[in-house]
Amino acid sequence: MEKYNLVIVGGGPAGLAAAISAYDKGERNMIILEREPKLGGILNQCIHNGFGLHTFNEELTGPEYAQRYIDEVKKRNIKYLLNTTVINVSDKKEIKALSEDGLLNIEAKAIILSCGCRERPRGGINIAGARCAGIYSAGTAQKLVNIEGYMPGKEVVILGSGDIGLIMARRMIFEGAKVKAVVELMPYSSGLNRNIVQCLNDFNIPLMFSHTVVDIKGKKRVESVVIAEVDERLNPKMETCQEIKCDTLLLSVGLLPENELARGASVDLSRITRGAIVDDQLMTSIPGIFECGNVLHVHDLVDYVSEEAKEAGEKAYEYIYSSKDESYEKTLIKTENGVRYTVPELIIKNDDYNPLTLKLRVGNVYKKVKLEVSCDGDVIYSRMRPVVAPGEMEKIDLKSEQVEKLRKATEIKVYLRSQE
C-alpha cells in the first residue's frame, strides 16, 4: 500500500491546477493519475484558439495552454504517473489503479476528483434507424481529425448545438467537407453564441432550432437523416419531416460528468449537474475528497476550470494540515425561478468571511431579468441581465460582509426575477 497525502485523479487542465496550486501551498507528497499517455486531457486535441482570455491574457490553442500547466507541473517535480487507470475510490480514501506495472494499491489522507466529462452517446437520446457506419460523437470526430487525420465524412449533418459540435462544423468545412445543416431539439443553443458567429454564422451553416433526427436511413454506410421540427413538448410533428443526404451525422447533445469513481465511493451526486454535490471548500459528502472543473459541472472556458482547480487544491491543502475536528452545520442553496443549479449547493456555518463565488446555470433564456441572492428573505445580492442563457454559465462573486450574512442564514435563495 503506497501512501500520499493528496491524490489527484485525472491529467487534464483541471488536474495539473489543482497539483500546482496544492504545491504552492506546500504539498510535496502527492501523485497524479492519467489514465492516458499524455497529461493535458481533452485540451491535446482541441487545436482551434480561444483557450486563455481569463487565464493568461492572450489566446492560445488548447495544446498551448495545456503545455503551460504541463510545463508548471514538471518545473516543481510533482510525480505523476501515465498510462494509469484509477478502478476504484472507496469512502476510506483508498485507491485501486491499473499501470503498466500491474495493480497499486494507494491510501491518501485527500483526493482530488478531476475526471473530466464523456459525451453523451447515441443510446442516449433513442435515434431510430439502421447503425450503419458514419455517426460520431463529435468528440471522436475531433480526435479523428485533429490527432489522427482522418476524415469521418464529406457531406455532414451535425445534431445538437454543444460548442464541440458547432467547432467541429467548421472543422469540417477547413477539411473540405460540406456541413448541411446543425439541428438543434432546443429552441436555443447550448453553446457560446461567439461560437455560433465564428462557427456557423461565418461560413453560411444553418441552424435549425426546435428540430431533431427522427431516423438514420442506409445499410453499410449513413445515407440521409430525416429531421423533423418538434412541439413545445420536445414531441416529433412528423408531417414536418425532411430528409438530407448525407454520409456522416455527428452528435453533439451533451456531456456527462464521469462520475463513476465518486458512486462508487457513495459521494452524493447531483440529479442535475450529475456531479458530486459540493459545500464551499468544493468537499463532497465524504470528508476528504473533492471534486473540481467538468467532472463536478460542465464549464463553458477551460479558464474557469482551473480556477476552480486552483480553489480545490487550496482547499484539500488545508484540510490534509487543519487542526479542526469540527463538523459544520451547512445550508443548502435553493435554486427558484429559472435558476436550475448552483455550486457550490452547500454553504458551511462558520466563521470564514473571505469572498466567495457561486457558479450556475439557467433552464432556458431570460431577457431582461435580475440574478438575486437572499438570505433569510432578505436581497443579499442583485446583478440586472440583459440576458441569460442556458449555454452560458453565470457567476456571483460576493464580498466578504455578503459571505457572512450568507453563512448565517438559515434559509438561502438564488433566483432570477423579471423587469419586464
The other form holds:
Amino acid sequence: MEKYNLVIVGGGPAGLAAAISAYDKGERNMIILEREPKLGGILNQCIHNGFGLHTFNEELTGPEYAQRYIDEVKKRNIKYLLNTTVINVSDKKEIKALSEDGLLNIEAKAIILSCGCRERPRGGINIAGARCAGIYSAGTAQKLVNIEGYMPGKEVVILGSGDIGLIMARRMIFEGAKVKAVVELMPYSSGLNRNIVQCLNDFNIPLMFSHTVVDIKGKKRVESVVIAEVDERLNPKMETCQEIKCDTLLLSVGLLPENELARGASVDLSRITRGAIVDDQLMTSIPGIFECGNVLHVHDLVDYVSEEAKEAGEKAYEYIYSSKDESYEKTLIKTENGVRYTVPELIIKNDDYNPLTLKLRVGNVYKKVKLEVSCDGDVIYSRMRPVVAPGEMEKIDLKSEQVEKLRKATEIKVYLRSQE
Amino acid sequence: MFDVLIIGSGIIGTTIARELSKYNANILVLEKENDVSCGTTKANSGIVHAGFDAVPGTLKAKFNVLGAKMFPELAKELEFPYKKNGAFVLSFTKEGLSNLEKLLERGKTNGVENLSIITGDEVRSIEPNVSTEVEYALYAKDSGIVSPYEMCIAFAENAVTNGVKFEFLKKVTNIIKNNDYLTVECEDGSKYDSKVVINCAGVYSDEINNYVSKEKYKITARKGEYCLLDKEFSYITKTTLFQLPTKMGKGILVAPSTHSNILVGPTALDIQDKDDTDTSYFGLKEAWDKALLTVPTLPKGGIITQFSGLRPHLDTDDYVIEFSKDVKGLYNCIGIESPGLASSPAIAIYVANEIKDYLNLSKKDNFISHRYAIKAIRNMNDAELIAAINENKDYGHVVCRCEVVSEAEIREAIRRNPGAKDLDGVKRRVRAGMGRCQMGFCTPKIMQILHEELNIPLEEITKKGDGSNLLEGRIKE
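Switch from the form predicted on its own, shown above, to the form predicted in complex with its partner chain and output its structure.
Then the entire complex follows, led off by the chain already shown.
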C-alpha cells in the first residue's frame, strides 16, 4: 500500500488547478491519477476558443488553457500518473487504481475527486425510434472530429442546446456538414448566449425551442428524425410532427457529474446536482474527501472550475495539516423560489469569517429579479439581476460581515425575489 | 454434404448445435446476421421462468420445466451469467387471490417446485419497493434470470470448440428437396447440401418451412418494448416482479438483470415488419406507466437505454418441434416464444435425440464440455488483477469506465470464434458500452481496437453490421 497525503483523482482542469494550489500552500506529498494518456481532460478535445477570459484575460483554446496548468504542474514537479484508472475509493480513503503497470493501492490523508462529468445518453431522455448507427452524444462527435479526425456524418440534427451541442453545430458546418436544426425541449437554451450567437445565428442554423425528437427512423443508419412541438408540461403534441431527413443525430441534453467513485465511498450526493453535498470547505460527508469542478456540479465556464478547484486544493491542504479534530455543526442552505441549488450546500458554524462565494443555478428564465440571501429572516445580501437563466451559473460573493451572519444563522435561505 | 444444417443462431440454434456437437456429425450453422444472438435472443426479459404459466400438457409447459432445471449446471459448465433470484406474480386486488391459486395449481401440475402464495406485506418484507397496493403474490423461488445473449454466445463458442461450423451473412432464400438430402440456397448465391436441416429461424421460421413444405405456418412478430435502468438503482428489486395477467393484457415486469440493471417491460404489440425493432413513444410510455403500478417510486431519470424485441408467435400458442410431415430431413422449431429461453436447453436435448436416431449418429469420445468465459476485471480480486496484468498488460487499461472493461477483454471478444465484428458484438460479449454513458466515452476507443484486430479501415467499422457504419470519412485536410 502506497501512502500519499493527497491524491487527486482526475487530471483535467479541476485536478490540475487543485494540485497547483495544494502545492503552493506547501504540500509536496501528492499525486494526480489520470485515466487518459495525457493531462488536460475534456479540454483536449475543445479546440474552439473562448476559454480563459476570466482567468487570463485572453481567449484561449481548450488545449491552450489546459497547457498553462499542465506547465505549472510540471514546473512544480508534481507527480502524476497517466493511463491510470481509479476503480474504487473507500470511505477509509483507500484508492484502487489500474494501469498497465499493475494494480495500485493507495492510502491517502485527503482525496480530491475531480473526475468531471459525462453526457446524458439517448436513453436518459427516452427518445423512441430506431436503434441504428448515427446517434452520438455531442461530446463523442467532438472527439471523433477533433481528436480522431473523422466525420460522424454529413446531415445533422442536434437535440438539445447545451454548449457542446452549439459548439458542435458550428464545428460540423466548418467541416462541410449540413446542420439542419438545433431542437430544444425547453423554451430557452441551457447553453451560453454567446454560443447561440456565434455558433447558430452566424450560420443561420434554426434553433427550435419547445420542440423535441419523438422518433428516429433508419434501419442501419439514421435516415431521418421526427420532431414535434411540446406543450407546457413538455409532452409532445403529435399533430405537430415533422420529419427531417438526416444521417446523424447529435445529443446535447445535459451533463451528469460522474459520481460513481463518490458513491462507492458512501459520500452523500445531492439529488439536484448529482454531485456530492459539500460544506463551505468543499468537503463531502466523508471527512477528507473533497470535490471540485464538474464532478461536484456542472459549470458553464472552465475558469470557474479552476477557481473552485484552487479552493479545494487549499482546503484539502488545511485539512491534512489541521490538528483539530472537532466537528462543527453545519447549517443546510435552503433554496427557494426559482433557485435550484447552491454549492456549497452546508455552512459550517465556526468563526472563520473570510469572504465566501456561493454558486447557484436557477430553474427557469426569470427577468428583473433580486437574488437574495437571508439569515434567520434577515436579508443579508440582495442583488438586482435583469435576467437569470438555467444555462448561466450565478455567483454570490459574500464579505466578511455577511459571512459572520451566515455562520451564526440557524436558518439560511437563498431565493429569487420578483421585482415586477 | 453436411449431416446437419441449422438455420439460425439464436438460443435455439446454438443450444441445438452444441448438443449435436456431442455426436460424430458434420454440422453447419447458417446465420443471416453477422453474429449469433441478433434476433429474439438478444432482446427479451432474460427470465428463466419456473414453469407455472404455461398450460399443462403443452410443449411450452414440458420444455420450460425441464429446461429451467438445467440452468444451474449449464451456467457453471459454460460460464454464463445466471442467477436463481425468485419471482413474484403480484395481485393488486383481494379477488386476484383465486387467480394466483389457479397459477399455483397449474405450476404444480407442470411439476414446478417451491411455489407458495404470500401476502402483500410478506412481499414487501422481501422487496420493500413493491407497491402497497399489492394484496397477494405467487412466490416462485426457482425462477431465475440469465443473460440471454451471453448464454447464446457461450453455447456457440462451445459448439465451435467441438467442431461445429458457423457461417454468417447467409440469408436463406430457398430450400430444395432432393432424394435423400436438402439443398439450402442463400441470398449470396451459395448453396449447401445437408441430410438434415433444422429450422431455428425465430420470427422467420414460418418462411423457412414454407419454402419447401406444403404444411404452412404463419408467425406473428409480437413486439415488446423495454426500458433499462442504471445499476445505481439495483436496490429497487432483486426478485423478478410480474403482474397478474388481467383483462388489460399480460402485465409488465420489473426485474433485475444478471448485471444488476433493472429491466422494465415488455409491451406486446403484433406488427407486420419482422425487422422492426424500433421503440415507440407510446410503447415506452405504456411500459413505464404500467411498471409504476408495481414500483411506484421507479426513477425515470435512472433509464439509460430502451430497446425492443420480437416474439415469434404462433396462433396455436404452442411450439412446433418436430420433423416436417412432408419434407424428409426438415426439422422444425417454430413459434419458440416465451418461455423459449428457459425451454431451450431441454428443447436442444430433445431435438438432438431425434436427429441422432434419424441419422444414426454415434457419441464423440472427445467432446469438450467446458467453455471458459472471458476473464472480466470487474470480477477479479487484487491477486487476480495483479496476475492478469502481469500476464497481459492490456488488463490494466480500462476502456469502458462505466462497466469497468479492459482492453484485454475487448481484444479477446474480437478474437474468439465466433467473435465480435462490431460495436454491438463487443458490447454483448464483454459489456463495454452497456453502462450509464452508453458508449459516450468508449466509442472511439473500441472502434480503434476493432480497427486493429479486424485490420479494416475505421470508416468500415459498424455498430451492427453492414450499413451501420459509424463514420462518414476523414475531416477536411
